[in-house]
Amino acid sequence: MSTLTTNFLTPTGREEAWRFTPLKRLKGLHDASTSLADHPSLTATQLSAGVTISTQPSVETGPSSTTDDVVVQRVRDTAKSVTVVAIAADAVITEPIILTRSSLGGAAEASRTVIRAGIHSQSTIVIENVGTGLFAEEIEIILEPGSTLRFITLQEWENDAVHLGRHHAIIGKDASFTSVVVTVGGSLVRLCPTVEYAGPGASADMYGLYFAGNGQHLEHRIHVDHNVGYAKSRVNYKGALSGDGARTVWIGDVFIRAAADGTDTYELNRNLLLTDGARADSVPNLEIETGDIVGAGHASTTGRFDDEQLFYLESRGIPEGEAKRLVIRGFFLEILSKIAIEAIEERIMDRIDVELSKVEIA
């Protein structure tokens, strides 16, 4: 066990970064007085040629980015070993690399992972979070020039799990990064998918899908740092909420620095409220320090069903309840299809269907 050794202060909830998060439900992951177990928790059962996974001392695999997040710093202070996933230069990995998380069983855990995509490599990495647990994690993703990486994280936790994580990508020159974040389980999940650029011509496509039921708190805080010129980003997250106390938070921050001429960015968040008693907070932010950009914009919507879509389906003899479920499936399809792995897409939709069957949609 290890405790925090830096001067980071425990959040009180008054800080901007924590004002939406119910700190009492974090079970001490944010609190320096609570011990964390050091646990490299991601493993793979089968690897293709060109992919290696190793455990390295943290002193030899220091972080490649800075942080002002107390939980990330706790992970860095606690984790004495780092799981390193390396994709060889020029490797074209056609099968997805599946990483599954294991739990120590009740202990609060810290886990740190580094993913390195070699120059001109192509690969897909899937992280599966299932079962129950109490996790704080940091994943750093480093894309070398010309590489292409699809990074898919699946939060399919049981309903008592607590999961706080930062997934930070550093995208090299002419590299292409696609992330798909799916969150359909857990008591409280707070994820921070973040991006910075290491060269021009880099692009990031960030997609997310979340479904919150009774009492769940699902929070996604996206930050895109356009710190170099002539890079591109697209952010598209969609969520649905049903049941008493269902709560989602989406924060989308895009920062275009003065040196980032030629930036092209857009972010979108859409939420469907399926029942009374659910609440969605959506806060898009765009900060621009240069006027020489290709484009920048954001949009956010929160509401109930599209009456025209329902009328169209019901006019063709589809009962109202089934029509609403078809609308929800269609709402999520755009994001779900980005996974591009049929078995996973079906599994996620089946879980959403189970949740939908439990509620009377308003």
Contents of the next structure:
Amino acid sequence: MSTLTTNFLTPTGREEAWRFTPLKRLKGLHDASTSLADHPSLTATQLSAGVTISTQPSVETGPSSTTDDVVVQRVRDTAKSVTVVAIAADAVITEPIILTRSSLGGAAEASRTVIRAGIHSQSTIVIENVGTGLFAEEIEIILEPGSTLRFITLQEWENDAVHLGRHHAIIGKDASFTSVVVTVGGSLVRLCPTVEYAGPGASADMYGLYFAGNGQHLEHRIHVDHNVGYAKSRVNYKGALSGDGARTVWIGDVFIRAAADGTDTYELNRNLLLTDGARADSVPNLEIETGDIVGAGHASTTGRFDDEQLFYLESRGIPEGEAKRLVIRGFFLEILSKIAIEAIEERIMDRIDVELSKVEIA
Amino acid sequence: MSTLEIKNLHVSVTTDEGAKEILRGVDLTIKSGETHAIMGPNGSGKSTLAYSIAGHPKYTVTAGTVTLDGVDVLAMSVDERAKAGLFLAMQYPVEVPGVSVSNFLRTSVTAIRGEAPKVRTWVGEVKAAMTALSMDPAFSERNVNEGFSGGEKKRHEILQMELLKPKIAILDETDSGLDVDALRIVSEGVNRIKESNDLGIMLITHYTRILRYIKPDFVHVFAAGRIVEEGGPELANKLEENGYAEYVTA
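Alright, leaving the form predicted alone aside, put up the form predicted together with its partner chain.
Below is the entire complex, every chain and molecule, led by the chain shown above.
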């Protein structure tokens, strides 16, 4: 347990960053009156050559980025040690590096992780969140020049978990970052996948898939800071909602600074409402300080099934329920296929199928 | 031997100004092995007839009956109509993102036949049907209708017809958007399926061009939501020369 050393402001819900989040359901993670356990919670069962995982005092591994997120500030305050995952320079690691979370369960906890991809390294890191937890975390991901990192986080929590997180990537010159965020579990999950750039030629491909069932609040707040020129970003998040009180929030902030000539960015969010009583918020924001760019755009759609798609499938003898499942699977496949690990793709789709079987799809 | 019997069919669509009647009493009987050409000007209701028989939710049947071998088609859901042996080759086949042609065909055939096709024979069956339509086998890995050319979409429709083996097929402007080569390949496909399955065909078209490849036994002129003249193949020749002017002035 730790005491706070900085002036910690508890969100009230009126702040832009917190206005969509039901604070009461955070069980005190955001609240200075609740103390957090310091818990480096990621472990690896086996590591390929070229990967090391260690625990270091946080005084030696300070934050590499700034944040105005009060919960993340609290995590930084609480965590006395940091889990450091390092990929050696030039290492080409074909097997995915699987990191599993061992959460404390019902106790409020904080965790800090730093992932460092060495120069010209190539790797895939998968973080699996299962079981239950009351959990605030920060992961900083530093891509050295020329590195390629695929970063996959799976929120497969049981449906009572609360998870607040910031996953911040700093992408070096000519480095390539791909993230896939899958959120299918948890009572309340609020993730901030954010990126900034450390050099030109850097690129970020950020994918997300979420499925909210009865009473789940799943929030993803993307922030892309085009702080240097000639960098690229692509964001594509897809979600489906079913059941009473199913709620999703997607915020897509892209900031193109005056110095960011030659920026190329596009972000997309699509939501599929499967039943009455579900609500999806989708808010793309594009702020542009220079006109000298390659392209910048965004699109957001939220809707029900396409009647023409269903009619086409049904007219080929496929019953309505099965036609809807085909359409949902197809809808998610574009994102799921980015995981490129068949066993995980199937596991996620199975979980979605189970959720779908619980409801009468409208 | 199957019979599709349409009697006094009235169909409306809902518009901003209320219900609008499109079909105003259609009578038509199609039997196995027969090819009926439905010809008429744009907006006469030909496609509405096709979609109403297939059960598109946009259309409301206000009067009349449609039966297949005496069984009420209008009481069936869309998928039940397909299982009963009706097939609609659409003018504008719909894109289904993320669903591959092979998955779609397999799911559809499983639903229609009531059991999954045997893996051993299925691959060969699809391949043979695709080859007959001059389709590249790589086609089956693409998403349904996504990025297909006009010709590819129509071949894909006929491919489904080949595999689903319906009793009665409605071809809705299958000739539109096809160049002569594609029209020939698609028409040969239709004729082949008709020969082997004793298929009854409702061939909806605006132009007589396709009738050079698929010979109709009967020609029906459609105008203002009903059949206004009927005859043999010679009626198509008359339409070729005179157009639809005499039918639309009324």
